[in-house]
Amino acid sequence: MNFAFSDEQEELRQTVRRFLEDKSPSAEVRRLMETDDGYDPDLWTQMAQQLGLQSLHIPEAYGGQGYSFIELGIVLEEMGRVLLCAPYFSTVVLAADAIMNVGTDAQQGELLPGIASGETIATLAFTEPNGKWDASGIEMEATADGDSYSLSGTKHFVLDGNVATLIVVAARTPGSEGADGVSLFAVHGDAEGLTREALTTMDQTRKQAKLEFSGVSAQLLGSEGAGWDALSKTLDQAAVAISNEMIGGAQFVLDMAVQYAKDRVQFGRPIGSFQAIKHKCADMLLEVESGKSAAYYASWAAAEDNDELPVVASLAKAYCSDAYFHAAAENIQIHGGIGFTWEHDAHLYFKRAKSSEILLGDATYHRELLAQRIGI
């Protein structure tokens, strides 16, 4: 059996690769951080229009180009790299795959051509104040208001909220508890009753928001009662997603701490030769390198839609959480005083790590998760 990546995929990693090495430098980087909208309008219509990166995961039928999750998981692997500043992960991981989860074949062709052509900004707001992660953790309240439905109350952390011109939210009916409840919603972003609040966060490559829902009129996707079992497979599938753009972070963040070690000199030799050194390189080596075999084989999973998928996602996000943040912060002890300025960008790498260690839970979340997948 060959698990390496076809000559296709290799040359989709090289295109993309020299495309954002050229468009997201560090330097730009710097600056979308700190604008309010966090990503370059410009560059996401060239992401659309140039390279079909919005499309890509899409099926034909919607405008896209039915490409599987090995082939996003390569692209978001890239994006790691260079902490691409782009309401990307949350258009077209989070709120796509809701959309094809849940939808129905007219709203799908509604609302995924837009996603396809890079016009439409879109994002998936789940997570309200409790900070719960399961299926009690969604309060919001969904009332029927003839043929659409009336949205009330809170959601927070909601990547690119702040921007995103749809939005699918989770919602339930009143007096309805657990799984069985919850609905997928489709809102427009100009939505009367809907509020924004932009978040000052650790992390600010990636933007979120506060969103206040006070009688907001929304589509529902689906059948009703039908949104949990899509969510979850949603959040199983930005598991994946994010494990492959964590360690691209991760490689870039070892080759960074490696090329220091063989350049800065002490002692006449360079600190690489010191065994303290070796040793710290070695280790985020074969973090890294496990990492991508977890990362990739979840892609497969994925794919497939493979019942192991649900196993697989857990696994992959609880160890490439721990490896990206593990290299980055190691990163910084082998550069010494000049990883931790402001200026370097190994802070940069550290902050992100551990904003996607955090999102969609944290890595003691997912090995309780996967704990109870594989019942024990």
Contents of the next structure:
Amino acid sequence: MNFAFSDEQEELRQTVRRFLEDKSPSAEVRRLMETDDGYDPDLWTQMAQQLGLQSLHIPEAYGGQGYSFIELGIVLEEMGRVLLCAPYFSTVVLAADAIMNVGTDAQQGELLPGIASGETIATLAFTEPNGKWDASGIEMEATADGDSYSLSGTKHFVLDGNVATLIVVAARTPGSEGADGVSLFAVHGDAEGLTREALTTMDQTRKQAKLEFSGVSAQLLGSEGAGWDALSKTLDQAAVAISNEMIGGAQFVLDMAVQYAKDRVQFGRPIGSFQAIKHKCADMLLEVESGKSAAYYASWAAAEDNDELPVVASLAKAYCSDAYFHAAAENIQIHGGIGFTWEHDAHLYFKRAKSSEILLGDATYHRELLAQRIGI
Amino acid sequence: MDFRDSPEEAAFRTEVREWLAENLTGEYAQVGGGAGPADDTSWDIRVEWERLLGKAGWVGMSWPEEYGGRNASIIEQVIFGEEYAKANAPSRVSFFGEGLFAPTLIEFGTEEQKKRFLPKIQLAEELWCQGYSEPNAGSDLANVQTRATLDGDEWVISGQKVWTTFAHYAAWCFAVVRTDPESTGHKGLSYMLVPMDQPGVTIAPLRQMTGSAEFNEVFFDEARTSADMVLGEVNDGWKVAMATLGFERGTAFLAQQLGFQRQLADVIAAAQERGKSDDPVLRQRLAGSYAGVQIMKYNGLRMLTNMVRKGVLGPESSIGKLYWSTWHRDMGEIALDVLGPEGALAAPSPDGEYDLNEFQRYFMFSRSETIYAGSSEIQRNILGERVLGLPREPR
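Same protein, different form: I have the form predicted alone, so give me the form predicted together with the partner chain.
Up next: the whole complex, starting with the chain shown before.
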């Protein structure tokens, strides 16, 4: 029994932390969040070439380094800490995992090396205007067209959908329902018949797009109708990944709040000496530490790819969503007036906490999923 | 990161399992591990069982071999606790002796004191109680007013202790008493060992909101103990007393977590039997409670790993008490809501006494858990000041 990161994993954390503190300070986050694309292509290249972040958990056979979800979780936690503006989660977690879960060897060999090298920006388009996170939300139909398929319909809330050069799309066989008949397809970002609209996001540090498909030619990944199992697993893996990212942000806002509580003097003493503030910080600490335990354990289950994954993925997503939002909200309260200004970073974390909570289904959604998965 | 047993750990687990399978039979097997830390149901059988455990070397397993221990590692203690809970073996009677006093004695006691007390703890020949709280020393424990003065080769003790669990079964009490009459606060206190069976000691049961009386008031009226019955230096007992509180966390967390898990499984089953598990709000609460009890385990395993690897407790350890007591209180509330109208009726009792059913007991006992062993408010102060480094309250 051993529930700790190895020395090598701790080293990875330190390396990534130093890199991101240098490359993604607050000023840079604020610059990029005002841009349409929402990321810095040069930094994206450095992430791939200097640190190999995009290739981390992709198998060596497909140009990756073959690390596990534990290493991926560490990287995401560090990215969440600095609110990195980059299409990393969409490319490396959502798209790459979907391809690894569903693609044939040949398809993985075709699509993954580009992601691993940093050349491809990719995403997963599965949500639609109905806003559902489960199989019933997939209404887009795919009609066979000789060797290829044709997609028509709308994908909404697609992370980094405006900059992705590769889009993994979930669609269904006409007439099918629920989990049956769902397939995953690969579509090029500038495919004919595809119209992309960049959306203005409440959390400006993470971009979304609306994608209109009008008879877009698509390549089937894996076999027809086998998409939901792969997509469901991808969503579990993504829930684990975002939990780690969220807890990185949550620890950061806790640190901010505690520092401010030590520095800010009112009534002649630091506000952190008052129990009203101290106890808020203590509760945040309890939730952040518990969130870490849940997220790290979930990373292990994802790395092992064991039977526990669906249960712990929903467990971690539900708990970390609440913990991050609570910490980010309390951080504003502890900062008082300054915490409500545009100038202070508290609102950036508050918004990221909320958008992350919503992403992949909120805490209520995942608690219900958890209830089902443990047989209630 | 790996949650599987190493080959050595697996072998030890097998040894524990086999011993329990062979010995946990008959009356012992019927007692069950449901009794809370202050619950004295089936007491005599549990004491007998403790003796059996002691003879087999499962009591004091972490002690050095020279005192009858096995020098067991932290992981081994945890594995034992886990298997013990899984087997639903009887709730232990020696929490105060084995769990709190013995580790303190090993750290601070003289050779003579260790030889005098450890064997009798191991064989459950002497049970212990903890004399800390007083009517005016609750969260502010350093405000202890019980006094001891030296009279020849004996200490003479007068004062009152309260919330003393199992005082009526205990042969000895480890008590915090004021030995410097001029002192205030945490200075001038001593950690004193007092025999309970003497004219100067009066025990009065304290009836709780549950209707039962597991706690007591203990009155010392010129009670006596010999001069050498002080652990550590005279007037320097505060640090000894604090060390004992440190052991309160210990390695029993996995066993406790498994017990809680079992209780929640009963609550979920009850919800399903009553057709309430389709209610979306209740589903949310049950799933939230499930997540909570699993995270309790993950937190504990992180704490354990830090203890093993670095020999120190990390920040995640201090959240334990606040975490489990809050979780259990919330679970108790869910349990009562699952019962619905049944929850408003006391349990049927043959003698017409006020009695509670199992869910009501979780519901009510958990109100004490956020108070004893450092209230939730004190825990938050500790987290804020010692872990986060926030400035202290003005005192």
